[in-house]
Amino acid sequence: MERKKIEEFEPGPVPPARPVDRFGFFVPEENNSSQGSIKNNSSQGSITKKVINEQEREERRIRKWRKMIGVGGSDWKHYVRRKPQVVLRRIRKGIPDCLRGLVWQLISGSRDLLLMNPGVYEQLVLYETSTSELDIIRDISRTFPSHVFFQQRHGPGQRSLYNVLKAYSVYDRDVGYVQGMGFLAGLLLLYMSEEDAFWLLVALLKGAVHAPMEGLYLVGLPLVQQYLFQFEQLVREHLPKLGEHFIEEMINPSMYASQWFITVFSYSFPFNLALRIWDVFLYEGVMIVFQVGLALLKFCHDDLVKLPFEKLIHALRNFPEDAMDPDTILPMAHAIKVSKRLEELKHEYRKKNEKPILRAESSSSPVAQKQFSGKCFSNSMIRSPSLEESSAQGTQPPATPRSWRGRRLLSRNSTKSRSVKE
């Protein structure tokens, strides 16, 4: 009766006409004037040719992707093949953004998956009940509330984005609905379809291409705690002044950090910078998120020092403007080297904290293995709702044939998915 209810809503009243930029966000209204105030010719002719300039540039950009992916994206596997520092090169400077969605489906292995799978997410969508759906209508508005997109309440924009959500918590019961997860498939929203979007989000989380990512969503958020501990140590290597003056202060990564790896920085950063990270990140993995991080800390470096634990903690939540400028940050974060520690201290985190698990398992006897195995899969059971209340805990039902079934379609696909990066 409650589903029929919410289903039944009808969409609220459209909100009234505001300036939006570029991407769809609404100007707030001090930028808003300020770009009504008159200029002299002298400065407005000067603008004029640097769009014009702008302009220029971008169409040759865009000529030069569209001969690189080909016909609906039938050249692109062969190009990545024969030149793939040069698709590394371009990805690295932005992705025209009239083609990012579908390079973006390209890239991620994504395309594969939904072409292999026809009529899944329908029957998700249409067919299927999820216990998360009060949870994800209740977080609706929180997602992107400043984008013309979704401001409407139950409106196309919302309801896109609830069957998103609602078809992965079917999709993948074990992981079902956390918070973040919204964001994620919000940006994705705005530069493709449901259908391609869906997909999408089981190829990062499934791992069609790169690592997966579910364990950023799973009880306790493990994959979060990982990434937290190899970030710290990271710190401390490469910033060892500002990692003393943390552990001075007791500033740990899980007071600022957390959301930049639940959300792939799509949570309160500038768009435009979240977009040029998005690029990278689904084609070179989430090494950019650690990369970015520490580039923004060096940037700030200087400042962070001096600050006090009150004044560093909002310092390390709003960056400067000037730090947030894709061309500025990106070849700073690029020009540091961390993939070889970071598996390094993957498998140290790793080794540390299995132990515990190792010696209870092999002190026991069968009986007590299997009690205790027991245990482990009953929690494994136990979801986190939100990222500020990580530690808040809800029981889910195992896993549905139908989720087992996506498994295996996903684990059959990959294989070829990784063709990609090859």
Second form
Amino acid sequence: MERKKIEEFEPGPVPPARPVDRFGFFVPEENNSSQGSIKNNSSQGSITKKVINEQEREERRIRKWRKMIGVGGSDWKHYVRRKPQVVLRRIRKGIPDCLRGLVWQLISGSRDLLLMNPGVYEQLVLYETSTSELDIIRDISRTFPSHVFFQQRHGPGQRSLYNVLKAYSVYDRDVGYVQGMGFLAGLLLLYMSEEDAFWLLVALLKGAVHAPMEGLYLVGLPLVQQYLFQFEQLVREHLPKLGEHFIEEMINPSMYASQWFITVFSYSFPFNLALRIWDVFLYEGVMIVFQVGLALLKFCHDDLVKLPFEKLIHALRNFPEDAMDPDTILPMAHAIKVSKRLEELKHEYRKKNEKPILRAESSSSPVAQKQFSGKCFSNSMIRSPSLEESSAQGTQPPATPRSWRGRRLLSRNSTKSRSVKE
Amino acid sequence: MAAYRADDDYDYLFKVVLIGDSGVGKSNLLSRFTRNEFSLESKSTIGVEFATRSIRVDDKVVKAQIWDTAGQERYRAITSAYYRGAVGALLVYDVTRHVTFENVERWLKELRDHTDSNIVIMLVGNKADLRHLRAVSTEDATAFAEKENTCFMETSALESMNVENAFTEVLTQIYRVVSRKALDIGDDPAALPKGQTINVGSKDDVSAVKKVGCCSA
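Same protein, different condition: the form predicted alone was shown, now please give the form predicted in complex with the partner chain.
Every component of the complex follows; first up is the chain already shown.
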């Protein structure tokens, strides 16, 4: 059992004997490019030309992004305030891979959390103990097992993953550790340091910019249940014929979409698509998960409506390769307007399930309060109403833990000015 | 339960659930039985997974529709919905981790709270290939299974040991219940509507199941 945070990687683990794709996932032996390797079907000459063109375009993009971010992110907030629509458009096109880690930290608000809580992560990793330690260890080798970074037993990847998950389980004892969190942490660790990944996880689950998502993992999985309810309704409204077919075949979203929400598409989707979804997710919020889900169903609609139960389940877990192309599915997703209905459905759901939600909320408060008012957390960043919730749509956040409300509010110029349009 | 349509041919369709603590090998038991595959690099199950396989019992084709569930306690909010209508269950523990055997009692309770009491249950001690690490004796598990009136087998998904037997036994048991019930009421079992999920738990099945009892092999 590793208790210590490992800061220095040991020199040179043996290079992998198996070939990996550009993201570090092992290429399956039959080489059917399931994890986002580029598919080539044109002739050799045009490939070279195409690759050069793509490289040039990518370099131009990176230059633009660097200008937008400034040194170490110094210009970012300013730029977002001045040109929110440009930022939105560029993020939807995909953040350049070499800047992704930094930009994710900027748009999620985790950068500020990190700066305001020096030493907290180290404290959590080194000195606290978690009741979830054994559960975490059991899942470490079952998280992205086909990725070169996480594959080595007790290697740097597995140790970082353990540290981040353990730290979070201490930081938020109500949530602790829940299966699925490892995929979030794992994805983040491929783009940033342990400490950065930890704070991004906090920003996400505690709601630094958007509505908190800890309800994905709290007892009873209240937010998962709410999302599945919302998604089911949206399917019926946007794709009535398919919705009807699902009812006839007794298919409900928990059979295929729980993973989408619990891991934000990082569990089993092609990695290049997952990353592009995460770019948008961190900037615009969970809405994109609904939109991508609907877009996938829409893309395969004509096939899905013909399939009987078992084949339907299989199809819903194995979308065809052309549906998984981010440049196909993301524009489709953005074109589906859901934000207003999502709000309405949220209220409908909470009204229906008022008691359980309230219970989950109040049970989470006292412990968190104690924890955060403790010495090492006194500088914790606080921000209760999320952007969406304080915006014109004007919904009070019933899921915001009370413990967050009393705390000092972090001024967040960057996010206040952000207005996301579908 | 409403009829599931499927274009492959079968005489009976049974819904079976795989439950037990996280990391005991449920998903690998399923993949071994349905696809004859085992993966050392498998991911933890998030939510539920699903697979099917048909076997032959007597002269009938029996199709199993198997739901594999996430083992972590927190996930029961989602997974317990899948117990409904199940006529068989494989309750899996890991023979090398005693705590997973201790938790079997809670799983049984969970199962009996959500399903009809006549569901056919097989207690499965998986990872039996790890002989040097064994923490649960076969005798203890056998005694427990007898006490609880469930079937029992030790398996190894890795070595493909007893996996086929465990699933086949559960399906055969369910089949016996169903066909006996049909005989009892003077029906021809073959005349049961094709493609319909048989629910052992429906009221008039109760006596039939009790007469069959269980194997504690």
